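Here we start with a single chain on its own, the form predicted alone, put down as structure tokens.
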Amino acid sequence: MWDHEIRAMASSHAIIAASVFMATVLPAVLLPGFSVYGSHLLWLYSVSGAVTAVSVAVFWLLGITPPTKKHTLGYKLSRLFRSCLYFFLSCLFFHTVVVLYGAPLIESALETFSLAVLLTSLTTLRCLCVLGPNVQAWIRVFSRHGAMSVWDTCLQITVACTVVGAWMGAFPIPLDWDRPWQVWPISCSLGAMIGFLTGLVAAPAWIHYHRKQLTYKCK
């Protein structure tokens, strides 16, 4: 049971993980002096763009993206606009949350917003791809026992891993180790990326291991 969905999930996650690898390696090959630490914002936007483009393409090809109820051009444009709006609002939300947790308000505003863009690309974008611009469906998935498919369960795991990774990445920042990766927001973005990649591996593995116990009810 669920074997086909699990294989599709594992394949899509492998492709997305490969896009992260390519977005890290290609700039290092093409741009002299590029490094994840020294050119962190460039790496951050490179990875965010790669994950966004590949995720949208992969989920669309797999047919995971929920179908539109109407086929008119106006409805599709409205749906696209709402998705872009939710993406931008998510960036503002993550930016606000990070500032409330102690990030510099003005001094490093660009770095903080860039981290928010990365977090949005790794979390909110997946919600848009799997559930569409439907806030009620998002609330349902992240509520207790709200998953209605293996893809909903996958969302829960990957989003949780990404957020926890970013949170744990903040712990080394105040320590006086004087390491280059302690500069804001390098450790947080690296933590988010490590958490995201961990979630890509953990989600299909956990679902496969518990596939016989998984039961989903339509709500």
The other form holds:
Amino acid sequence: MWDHEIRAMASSHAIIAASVFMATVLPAVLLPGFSVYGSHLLWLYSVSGAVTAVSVAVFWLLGITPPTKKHTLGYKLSRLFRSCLYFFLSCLFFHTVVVLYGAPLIESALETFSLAVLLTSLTTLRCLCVLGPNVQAWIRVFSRHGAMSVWDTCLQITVACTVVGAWMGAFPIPLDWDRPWQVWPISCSLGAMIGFLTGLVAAPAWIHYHRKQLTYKCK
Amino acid sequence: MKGLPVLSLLLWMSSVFFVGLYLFVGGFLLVRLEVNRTSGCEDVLHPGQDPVDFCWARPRFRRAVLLIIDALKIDFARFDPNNTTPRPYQNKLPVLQETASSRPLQSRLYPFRADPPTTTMQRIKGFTTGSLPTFVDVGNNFASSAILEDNLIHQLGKEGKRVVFMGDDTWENLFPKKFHRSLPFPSFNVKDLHTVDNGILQHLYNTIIGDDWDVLVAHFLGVDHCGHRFGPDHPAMADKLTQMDGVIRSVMDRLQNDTLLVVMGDHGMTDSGDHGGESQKETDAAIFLYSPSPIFPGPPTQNEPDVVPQTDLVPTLALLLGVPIPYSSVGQVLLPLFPPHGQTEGAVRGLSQLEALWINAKQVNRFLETYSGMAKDIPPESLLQLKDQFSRLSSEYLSSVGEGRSPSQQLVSSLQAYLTSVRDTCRSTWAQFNPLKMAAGLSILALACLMCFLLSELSVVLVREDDGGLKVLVVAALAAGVGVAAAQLLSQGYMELTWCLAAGAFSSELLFFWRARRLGSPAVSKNGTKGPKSGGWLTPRRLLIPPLLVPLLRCASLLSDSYVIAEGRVVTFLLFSLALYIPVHLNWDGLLLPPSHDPLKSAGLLPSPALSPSTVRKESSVLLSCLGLLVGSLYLSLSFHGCREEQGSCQPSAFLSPLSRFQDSQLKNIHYVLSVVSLGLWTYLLRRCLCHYGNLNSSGGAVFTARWVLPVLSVCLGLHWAVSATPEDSFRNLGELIRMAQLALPRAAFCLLGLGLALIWLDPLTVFVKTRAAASSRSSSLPPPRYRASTGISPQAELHHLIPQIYQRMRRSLDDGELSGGGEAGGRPMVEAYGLGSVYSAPLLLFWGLLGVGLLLLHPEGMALAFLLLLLEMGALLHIHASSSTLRGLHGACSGGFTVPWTPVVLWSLAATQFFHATGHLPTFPSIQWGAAFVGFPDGHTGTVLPASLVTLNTFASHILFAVGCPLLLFWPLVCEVRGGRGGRGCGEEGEDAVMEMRLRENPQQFSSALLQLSTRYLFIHGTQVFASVCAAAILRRHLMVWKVFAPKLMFEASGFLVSSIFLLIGVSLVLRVDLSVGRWFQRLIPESSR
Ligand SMILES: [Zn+2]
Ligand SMILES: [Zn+2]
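Switching conditions: you have the form predicted alone, so give me the form predicted in complex with its partner chain.
Below is the entire complex, every chain and molecule, led by the chain shown above.
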């Protein structure tokens, strides 16, 4: 049972990581002049889109999403609508936080917002997929005893890795090296991406090595 | 509580830090006094019989061209024909060696040795003044870098020579308005290899051909920038040097016979292309002298110098061009350029070798006499020796000239020896880092940081001990210091205070560690609960928690010049991150939200909730809203930053300029109103806070201050702003009045401030006691106090038992009194005391607020907004701390002690640095707000102490405020307890009642240990920052930015630490003062009530 879940997690993570890779490589092959530094926004959106699509598909296929109580179309639609709303609100939330952290308010608002979209698709989207549009549950998951399944633990690890990665991505910005990747928000989005990929690898591994200690109360 | 041990431990701790800093700074920052005198033509330097001064004699050269190639290392200038595979920097300047060997009568190439610090600005100073400039040339104005000492450019200008300059704009800052014509180009961008050089080349050749110059200075920067960017071993360097080769050739072709060409480097570079230090690679530049007409008497002989010191250029050029040698030059003329005695009558005219040396020696002697009269840093015995040497030489010279016989060659060499020994003496005094002192300072500081950490961990044990522990340390320090002093006196005959201090600090540190080892272990064995607390520190798991990781990052950021330049943003970033960490961590521990009543969860997995859900919800919302306030004020405070010159496209905040500079009157009015509103809010919020906790009811000195002094002070300040903002030409007839007001208002404010602070100090109690006649008659009906039962106990013990009872009752009646206006009687206790719960924090808060207004007086008006943000942020931090400790169930005796965790302390000290920047300050000398010295003294000062202290108070305002307010971190959770404590917390013997700060009186031991712990933690964080910047200065002492970024940062950080620790001591002693008077108050009260 456990091994089965871990294997499912590892393979889904492999698919997501592959989608990130494809979203970087494919446009580079197809579009002339595409590069991670040069056309950064394009890369951001292509990666965000790929991760969003693949994650939704994978989690839907795996059936992780908590079972809905009602099966009416209206309820499902309202759920979908709420999910979209949360996605958008989370973009705004990340945008605000990033601005408060010191990003320029007006000059590169588009860049900042793109970073917020990336962060949302890497973190909030996973929450939406695993927990559904339920903020209470999101807050509950990020506590020591809050995880109720392997997927919750995995969510904790990937989200923490992504956020920490984005946070560390801000470190090289003030340095006077004049490298292309120091331009806002390239280092942060790269950091978030690297953190996310690390999380994808680390989560199944960590869970695998700690499977003896992990106990979940329900489910 | 035992106040004295706490205070003396803190004092000792900070003095150890001071000693470490003093040692390091003494070895690192070279200090020299500037002599503000200039040489003139009328100085008779010749022997008596020749009254005509030499300015009128025809000089050897009419004109000179100085080509300065920045960082022209001697290795670049040499040419080795046998080297078939040269590195990119080798053999690229063949012209120098070629000319020197093919035309030996006209040219020479020498190594040209610079004196450390080998940075461009110090070097330019060096080869124009002929002195050994250090980092701190006392007497120099920090605000501008212009050279005030006598120098070659000044002398040339005085003699009417037209000096034309082109190149590095550092010269323009050093010699403002001294050039006949100047073409400065920006030197700041190290990445830019060509702007300066190409700019020079556009004008150089035309200028040389033209005739409107006498001395031409061209300073090329490309080689130096190429070194910094690529290192010497790079093809770009080859290109650059080849270009310079072409430049030198073209210049040589265009010279006329009466012109001297000097090609030189100001310093060398290391293999990585940097400079600044004292290694030979950095100091050895090249100098090349050339003239189209023969200048040397013959081909190079054995008498040629191996190395030419950079100071020697000044006297040589001065005498060759016929101007007096600058006053403070310690250089020696370059003898091969002067004809030997007796050969002066030939084609070349000018001074002979001996004459030149004599003039030189007289000038150096005169400087030495003046300098030793001003400063005492040259060792007296060597001074005496030099004086003897000179008087011997002078009598010998005068006698030989008077008799008309030709002086011996020996006189020449002894004059040379004299000049060399003067320079060596000066160099050993001024121009060398003292690595031993630096290392000693570093290690004392490192140990002091460790000691501070141990002290904060062992505070419980240390306070339990008697004062004897400290006495031993101090005695050991004194013994070691006196021992070293005696040893020095015996062996050298004089003593150096520095080493005595170092020995004292070292010995007391080592003794402390030894005692700490001993103390640490019994603490574990004595009571098991303390075991993990004092035992397991220093494990990486305990140290690598985010609250300690953030200061670590902060310290690491001090090692990079980019981060130091962006320090304001960096600190805000870290502060924000750590603040966000608090709710995240609380949530991780499941404490942020009320536990859901899930039977599965409460079945033993979670500890039973100590707080009711409503309390938790309330505290969480307080925490989150305060976090919002904190984040908001952090973000707004970013708009008050100043700008460093390194930050290219930065606009300094508009609030930084004084109102009187505003042109637009409407804008001025808006700014004024904003400032006054924030000042008013500051006062209102403080009073509101005091009022809220019932501290404004009594009639003591502190309350008087809060009621009257604080508002009047604010009004005074507002009026002062209004007066100083009025334009001078309006209200012409009121001019006298305005001038009066400008003088009187700030002085009145100073007096009020002093009065307020003194009143708080003298009478800090803000407790209002209300004894009711009716109640006192009923006192017999109360149950007899418990202490009656124990008649055998000493009065001290009685007091100790009694106090809790009394204030329990007081507290109860206070609450009722506040609610119903004190209209109750009967069955109630006879004494009501308002404001007893915040008896410690109220005077401290008032003191703090008053000090804040005083410091605001020294700032530009617009900073009132920043100060308001500071107040808000401080309040937010305190409330966040209080809420999170309530949520964690930390405060109160039940969890053992009043420990303040690391997180709020780190936030507190980061906020101090953050507001240093948010009040418009920067760790650079040009950004010091000198205007503060003239507040209340518009006509200047007579002394230096008062303006210096005013400027210090202005600069470190935020350090001062956060240091004084530091003990509030200890009190605030207790002050806020009243809100949460009712929710049925079942811990503590007293049970249901909230007693706020009286808990501290209940546990005097824990009170003092918590106070000690809090202060040492605060000191520790500041101490590690100082240590990090000391490390940065020591490690990066040959970095390009060391004198621009790291050394000023070190000085600001060190002075900030000094000021912080002093004001922390003031804050702590105010708390102790309050404790003393609370004790007296209880003593007075108890006999009454038991009667
Ligand atoms: Zn230079
Ligand atoms: Zn340089």
